[in-house]
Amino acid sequence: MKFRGKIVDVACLNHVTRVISTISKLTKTCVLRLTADNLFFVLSGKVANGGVSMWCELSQANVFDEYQMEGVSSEDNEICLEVTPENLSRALKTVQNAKAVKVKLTKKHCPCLTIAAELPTLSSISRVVTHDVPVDVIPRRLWHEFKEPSMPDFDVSVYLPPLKTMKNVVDRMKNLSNFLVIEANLSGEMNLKIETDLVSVTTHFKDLGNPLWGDDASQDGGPSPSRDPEAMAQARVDIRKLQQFLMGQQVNPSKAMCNIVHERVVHLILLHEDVSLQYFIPAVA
């Protein structure tokens, strides 16, 4: 089992640092899945993390200038590691001006992702800064827990309003309630609502547009063609989990979408060039 990669392009280094920094805002620990072509950051929806799950995918070719990976075996050519994204993010942030960064799976006092950065210097002597980020190797028998989540059979899919605007609204609503209702329809409308004994507040967004899901993309999971475009699908969620998602955004997505399975789950998707981030928030009664 071997993994080593080298990043020379500063833009690639900044890019992957932003992605990992975003993930570090969403979860304390997650699984890094390395394959021949992709890197996946995975959080499976367990009760321990409130049922929230996450799937982030990026192409290794858009991150690394050199990439070598030998998995557990030729049949199972993958490596699964439990990582603390905050530690990875901190290490990468300290080497943003490096000439080259090498990332390698090593065995020190425990398994580590070792990040070695060659820093610019005025003399002929090279300066290398090394960070050892401890990881846990996930045994093969547990890999099934970290496969890509299937697209839920959603009732409504809508583009999100600007994330900064949405974050400002949710931040204010959090002062009034612990729960928020997200509702949307197939006419490009979305409402964020809170209701308590003392106050009822609704923020309306309109003309957002609705994504078109082809058969391949939706896995037959798209809205029913016979659904009334004005009919709202809704889910009541823990406002802190939505706020966490909005607070962490450093990916600047080109597309941001929300799928709602009525009263069951909110599925948020961010797309930006080679990166896709999916975040699932379960509904609460």
Contents of the next structure:
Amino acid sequence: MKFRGKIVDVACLNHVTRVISTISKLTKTCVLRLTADNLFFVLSGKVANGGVSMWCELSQANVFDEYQMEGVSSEDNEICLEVTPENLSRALKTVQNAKAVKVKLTKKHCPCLTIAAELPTLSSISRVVTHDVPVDVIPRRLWHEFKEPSMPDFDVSVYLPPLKTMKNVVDRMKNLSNFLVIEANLSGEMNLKIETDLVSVTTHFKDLGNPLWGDDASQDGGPSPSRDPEAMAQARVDIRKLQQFLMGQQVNPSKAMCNIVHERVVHLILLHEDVSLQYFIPAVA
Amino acid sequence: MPLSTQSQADDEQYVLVASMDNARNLSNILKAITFKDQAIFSATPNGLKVTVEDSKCLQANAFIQAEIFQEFTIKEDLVGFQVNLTVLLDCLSIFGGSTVPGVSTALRMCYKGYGYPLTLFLEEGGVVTVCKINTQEPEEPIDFEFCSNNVTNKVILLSESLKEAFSELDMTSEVLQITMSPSQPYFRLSTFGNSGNAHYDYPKDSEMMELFKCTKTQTNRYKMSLLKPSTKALALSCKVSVRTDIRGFLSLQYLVRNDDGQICFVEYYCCPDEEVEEE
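What's the form predicted in complex with the partner chain like, now that we've got the form predicted alone?
What follows is the entire complex, opening with the chain shown before.
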């Protein structure tokens, strides 16, 4: 198993730092999968994280100028590591000024992702900074837990309203209730609702538009063509999970969508440049 | 359900409808009296009065005249109900608390009468939020029986001067003592805390003193914990009137200008601290 990467472009460095920083706000630990072409950050839905799962994908070519990856074997040419994104994020933030940043899989007292950079100083001598970020190697027999999630058999797919507006509303709703209902229909309408003994609050978003998934989707069983466009598909979720997702978003995505499987799961998809982030929040009774 | 297309028919069922282009003109003034969860709303054709009380010794009232609202329609002489004020404030700021210039939340507040919730329609940037807050039978607000005839001492000060003093007040003092007199020291605030005794004097001819009418020397003490919430009202205000009556009851009246420069009033009534003997 071998991994070495070199980042020389400051825009690429900012890019990957931002992505990892967003991931760090969504989860404390996750799995990093390194393949020949991509980096994947994966969180598989377990009871411990409230059943929330996440899949983030970016192409290595848009980050690394040099990339050498030799996986576990030639048939399984990838590396799977359990990482703490906050540690990676912190390390990367300290080397934003560097001319070049090298990332390497090493073995110190334990397996590490070593981030090394030469930082400019006032004198002509550069300062070398090295961070050894501990990671855990995930054995091949567990890799099946971190596969790309398949598109759920959703009832409604809708574009999300501006994330900032959603975040403001959800932040206030969290003061009033622990649970929130998200509902949407094929007429581009979405409602966020809370209801308690003291108060009920509903926020109505309109004219959001519904993404067309095309033939692939209908094969997977997307919304049936005979579905009443006004009919709402809904899911009741833990409001903190939605709030956590919204808090993490630093950049306005070029596309933001929400798929709802009625009373089962809310599937959020954000696309920005070459990065795609999917987040699954299970419905609660 | 955009605010503007709410049908006439819907309006028929409400005994109170009050609309504002900028919900902050209501939420800011309510924040000045939010020291307890429950608030009593009393609406008359003159406008809205919101009352919050604490342990029968302190009462705060916010007055928002009918003219402040873009629309104020009331079908009865008096409409009263009680709601959770914290929940109401969360609803009024549902689109976030930030103040981006040119962007404001429009509000339409509606009430059908006894047993019905208070319904708020809030709109910002084309997005509408509907809130239904449960109401309760209003408790009778305490009548402090404070009338102008019994006022012994009155001063009106520019809030600026009091703001400084209140921000420096020794909070380890259990009481705030107010001395008002036609002679020296005229108007004095005193505290007795761990750091010692502190006095703030305002001479009657100070440029901060807009009005000075003191007939009798009076010293009264009030529990600091009761008066502390009034600093929120002070912070919003430009002028404050301080009055005491023969019993030593305190009335603080604050003149508040909202975002649009309109005037609203907040008043606090406070009982004197029992343990002190009148001079």
